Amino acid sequence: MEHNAIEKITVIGIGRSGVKIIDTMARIQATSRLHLVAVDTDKDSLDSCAVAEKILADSGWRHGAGCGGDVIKGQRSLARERGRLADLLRDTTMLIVVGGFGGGTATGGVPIISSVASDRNIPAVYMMTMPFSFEGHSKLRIAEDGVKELLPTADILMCLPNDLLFSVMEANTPADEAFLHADIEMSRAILAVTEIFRCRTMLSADFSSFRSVLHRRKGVCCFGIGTAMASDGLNRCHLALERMLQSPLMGGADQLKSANAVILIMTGGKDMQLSEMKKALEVAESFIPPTTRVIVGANTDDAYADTIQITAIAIRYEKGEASSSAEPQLLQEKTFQRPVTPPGQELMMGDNQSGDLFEQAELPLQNISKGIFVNSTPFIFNGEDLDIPTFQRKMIIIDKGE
């Protein structure tokens, strides 16, 4: 018997992209052991989804018409469903949330789900796609703001760029077929992640391993999944490795070579031999530079009889995020203007003869964040943004008596 490390895994698809992925997962037999939930503010999106459990968020106010890409509406809609979300997660031992950043429901609503999961101490993984480059700067900017909002509170945040589809698919691939492939690959990626946590029978790559390389770090994740059966030939491990590198969401072997960290998982049935496991993992690691951190796991599951599956997650941090002590980033960068000395006045500088001005260190209190007003139209009066608190606008340093 296999050891079930995680008793109940809930997968929530939020927003139109997330609901489509959940709908694809519902049609895969291997996902029957997962608790699948579709959440959206758009009734039409939910009506076309095959998942049994659905939440039409904020139906009393939105009437199933969606958020129209408005992040604030998405945030408010999911905030009104906190009670239902808490009941939904009552027996959940692990949560996976999937969706697309750049729209209204997912970008605004995922932080609400994160807050509910945090209140219930449920470990959570957020697998969010980023917009295509051709979707425009405004949508990409909304997606980036969504990442910054979620990053400080999420256990694990994986951002998968949709542009990876262009790296492996032919230019003449029909658009519908390309998006269908993306949904299928995302479904397989989610299933692979759940298998990592659900089965721990050999080399263990647990939640803590994932958290150590992804917690509060902004970066891009590329997913590769390759599966081969015994009927495919004698060297099924080599074939699974080739298919992993050719996965639409991996983008080729170059993604492994440029990664800061790689999570490498091999799953098979009880017939998987030690020699083929060792050879396959060694070949996979040959694509990875020696300076890259590698986390390796191997599991067996009766559901994978006569089958080998190799899963790779290549993580590339943004500049400045490689340090393990990376701090959460603010939604807005703080600003500071150096005080100007009035004509005829001099600063008392003691022994400092360099002519440089001393600057008082800025207290953390001076960090400027407009919170939920960050994506709203600013209320400007006499050249001042009134959505920013007065003491921050006027750069007042509060004496705390220390």
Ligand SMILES: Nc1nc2c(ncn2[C@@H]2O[C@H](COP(=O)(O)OP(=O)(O)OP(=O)(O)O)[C@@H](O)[C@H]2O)c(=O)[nH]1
Contents of the next structure:
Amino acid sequence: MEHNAIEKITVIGIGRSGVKIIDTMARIQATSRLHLVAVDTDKDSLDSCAVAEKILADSGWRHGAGCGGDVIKGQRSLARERGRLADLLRDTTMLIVVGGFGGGTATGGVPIISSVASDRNIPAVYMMTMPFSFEGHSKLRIAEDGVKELLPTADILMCLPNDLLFSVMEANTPADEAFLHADIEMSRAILAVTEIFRCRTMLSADFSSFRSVLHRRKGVCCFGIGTAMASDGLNRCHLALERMLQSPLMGGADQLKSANAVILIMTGGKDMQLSEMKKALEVAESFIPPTTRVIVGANTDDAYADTIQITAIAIRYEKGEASSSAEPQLLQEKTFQRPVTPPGQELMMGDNQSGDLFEQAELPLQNISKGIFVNSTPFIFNGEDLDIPTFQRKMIIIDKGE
Ligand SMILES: Nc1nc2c(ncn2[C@@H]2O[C@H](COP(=O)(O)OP(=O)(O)OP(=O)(O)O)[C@@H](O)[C@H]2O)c(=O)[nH]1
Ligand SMILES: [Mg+2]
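Can you return the structure of this protein in the form predicted in complex with the ligand rather than the form predicted on its own?
Let's see the whole complex now, leading with the same chain.
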């Protein structure tokens, strides 16, 4: 498939938490087309990481001992690695940096990486977690200062509150398991962001639209990623949407309702149909107020054969940020371009043929036969509404053994 692709995407994980996320990516995700790099001042952290390319920052001064929460040490250590950072970014056309604000290495080091990247005009996205509230005020203050330091040079800064990760986990989840889960979600979020840049063959999401909603603005981001395969049994778009809304970094449909801007990306194999794509994006949009800016993208990729993935990034600006935007009119603008339906694939439309936004709806996840498609254009085939699960449409009684 011909992609209007960016050739080399580098993902740098910095500090212990960033290195863990990169390690998770290397182990569990199909990341062969990404250039993964682990950077830390802590030798133990790097030794436990499976990524091939590693930078032990300023080993001469820190001796691989980490920065112990000292941001100035983090800053100095990375400043001494500017040359190595510049070398590793030499052919990079797109950079993603991930780490946790609150410690020394990442909080102090990320602005240095950012200045190296901006000196070279490399577009960059920073995906940084904010401390858990149980870590206390001082960590939060360090993190807030890190945000202020990074904003002037960062193209895109996405702050992901760690608290969100726990809001959907059982209170008795073991800490190790909870962190692993969090790292997996972050890895998926990073891959979802790379999707925006990797191919731009369909619809409108690209770096500049992404940048227009986040450039030098302080905002909190929530991520939802839902994947479903045809073999999962029910309507795969329905399932992917449900899973997207339930994913830990999203925090439920309310996050979409309260967002100032939402980016929706749909990825599927060559078997993804325009009708599926249109319907899923319409339903996802039905949870978003009409005044929210929505950027929609869709990709097809052979790696997603038989699979649909729906990703949402909900962005809520800090108080005062939305109104101080350099592009206030964009908050009202909607960039959804509806796909052109090729001959022979016309949709059977219900009443809402104009494709207008639907009213914002509550999410009926259970016990309603059409599930989240209840407010959407019916998809009628041979007189049957295909949004109703097959077993209900065919009136099959499932024996639950009761
Ligand atoms: N999601 C997630 N966040 C983590 C994890 N470990 C730490 N954090 C968060 O990341 C912040 C920074 O911690 P580290 O990554 O250990 O800090 P560092 O950048 O290595 O800095 P120093 O150790 O001081 O050199 C913490 O305050 C936590 O909020 C993790 O495993 N998963
Ligand atoms: Mg550390």
